[in-house]
Amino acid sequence: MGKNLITGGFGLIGRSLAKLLLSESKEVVLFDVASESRLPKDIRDRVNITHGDLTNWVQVIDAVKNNDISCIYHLGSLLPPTTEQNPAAAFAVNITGTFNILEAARLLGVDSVIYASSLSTFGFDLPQVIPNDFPQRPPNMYGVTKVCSERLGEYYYSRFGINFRGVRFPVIMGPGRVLGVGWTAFTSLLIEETALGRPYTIYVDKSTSAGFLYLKDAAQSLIDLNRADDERLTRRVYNLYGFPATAQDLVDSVKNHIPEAQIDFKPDQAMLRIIETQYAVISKRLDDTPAREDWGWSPHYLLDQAVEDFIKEVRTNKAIDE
């Protein structure tokens, strides 16, 4: 049985994918740009790491043909605010790289390639709750690179067999997001602040709402998609969802497991306006049902079990890297 390459591996979902492969001894490859000391203690002496550029043709079929890969997920790319700011780079990276994971597989004989999309591929005018397969049509340089990306999957999987699969995934709450690394990270650093006992301000109103997915279950979701029976797939994407909450839900929970935690509102008006504008839809419910009736799909984590879950994950962590 090959390895598991994963794209974009020392990101937040790229590091928990990682460790639950890891905890079920299968054999993981990790492919990035990124410095090595994104990765947790507990796991950068367990997996093999390649560094590479998902714009380089070279270095990404080495790392497939030198690693004996049988699986990639698929995770690595720009995102938001550099997307908008460099569109260049973002066609480079998430387009040319998708096209390039693609082609490596179809001239080495991958068996599947997973792939992390995103709700970002919807736009304006959508109902409160999204069907999974609405029109795409994405307000923002990022969305427009996950659909055409999954356009390209949809192709290779049709044209040349790839068992190309994808999620759309809601917002990612998780400890490890990176300060100014996508317009919704607040909602993460929010609770890893204050579960290292500092204080911490929120750039968006108490009623800014989103939709979410905990990071557990997003890694999850892309193992068991992989898994799942391929007779029973009626699609080749899957939107994904988790649970609702509004920015006060978030401080509340949070309060609720540490009280003395010190949190304030200061609206930054110009941030605001982004996401009214360009990502509205993180406050849309995206349908998984098609997700639940062809592979089982069900998120483990809601509000409150996910705010326990991370802030027991930060300050273990920190134990550990003390």
Ligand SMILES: NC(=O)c1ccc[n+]([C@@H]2O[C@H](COP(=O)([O-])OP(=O)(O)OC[C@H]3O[C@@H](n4cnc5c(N)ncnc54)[C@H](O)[C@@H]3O)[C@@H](O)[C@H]2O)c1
The other form holds:
Amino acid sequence: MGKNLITGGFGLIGRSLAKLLLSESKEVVLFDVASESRLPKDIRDRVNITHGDLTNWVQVIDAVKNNDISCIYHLGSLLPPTTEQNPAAAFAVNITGTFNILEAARLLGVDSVIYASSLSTFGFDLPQVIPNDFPQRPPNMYGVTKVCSERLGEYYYSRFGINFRGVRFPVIMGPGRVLGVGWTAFTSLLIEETALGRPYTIYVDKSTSAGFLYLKDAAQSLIDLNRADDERLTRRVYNLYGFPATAQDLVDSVKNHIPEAQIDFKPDQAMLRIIETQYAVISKRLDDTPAREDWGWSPHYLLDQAVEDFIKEVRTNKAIDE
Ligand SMILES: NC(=O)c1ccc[n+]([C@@H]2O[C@H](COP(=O)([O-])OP(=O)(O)OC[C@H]3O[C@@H](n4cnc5c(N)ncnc54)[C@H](O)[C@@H]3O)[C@@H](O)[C@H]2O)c1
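Structure of the form predicted together with this ligand, please, following the form predicted alone?
All chains and molecules follow, beginning with the one already shown.
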């Protein structure tokens, strides 16, 4: 059994996945272009770190060759708004990067490639519940790069037998989202800031709604999909879903745990227009029936459990840092 490589391993989901794999005594290699200062010490001391850029073929193949990798969790990606501000970089990192990972897996006989795709692969005229195999016509560059990566993975599966598997995440809620990245970041920052005793202003309407998955469930899903029996898989990429919540639901849940939390609403009209036109998908439910049937997927955290665990994590980590 070789090691687990996590691309984008310093990111939100990568760090959580690394923790889970380490708790199962797995060997973990993190591949990332960012500074490792974002890694908590309890992870940094227990993983191998390979600095590299997904767009650089030599760095990618070396990372896989030099570390005896048997599974690649491919999470490295640019996300909105960076993808929309710089489509060329989005193409290079998200599409060429995925191609490089699949090629490295093919040439070096890696057992499996597990990919994190997104609800943003779906576009307009969506039903309220989006079936797993609904046509994907994304309205933005981010979604285009994620659809392209899904199709590349399927091609490598059917042409070369690469064991490519992927999930489409809804909005991930969890501690450690980078400040200001993506409009949905407020959903996590609101909990993180109030757990630390700071006030928070929400820049969408109380009724703005989204579908969520708690960070720990997202990380666990990747491990579960990797372990799933191949004979039971009816497709290579699966919708996942946790729970729906409006901005007001989030506030109510936070106030159940932190009654003194200071949260107010100051809706930003430009932001609301972007959400309506570009991200209508966010309020839809991803039908995750195939994932439930094929590999027993189900989320452990719904809104209140997620908020409770989130607050506990933030306060515990703050206490450790002090
Ligand atoms: N967070 C969400 O709500 C969400 C929802 C759906 C899908 N996803 C997908 O899950 C994956 C992980 O997302 P996340 O929330 O952890 O994002 P993140 O931004 O926290 O992490 C992404 C990581 O990729 C790294 N990266 C960027 N460019 C790179 C490059 N050229 N070479 C190597 N590494 C590079 C970044 O440094 C970062 O550490 C992504 O593929 C994302 O598209 C996330």
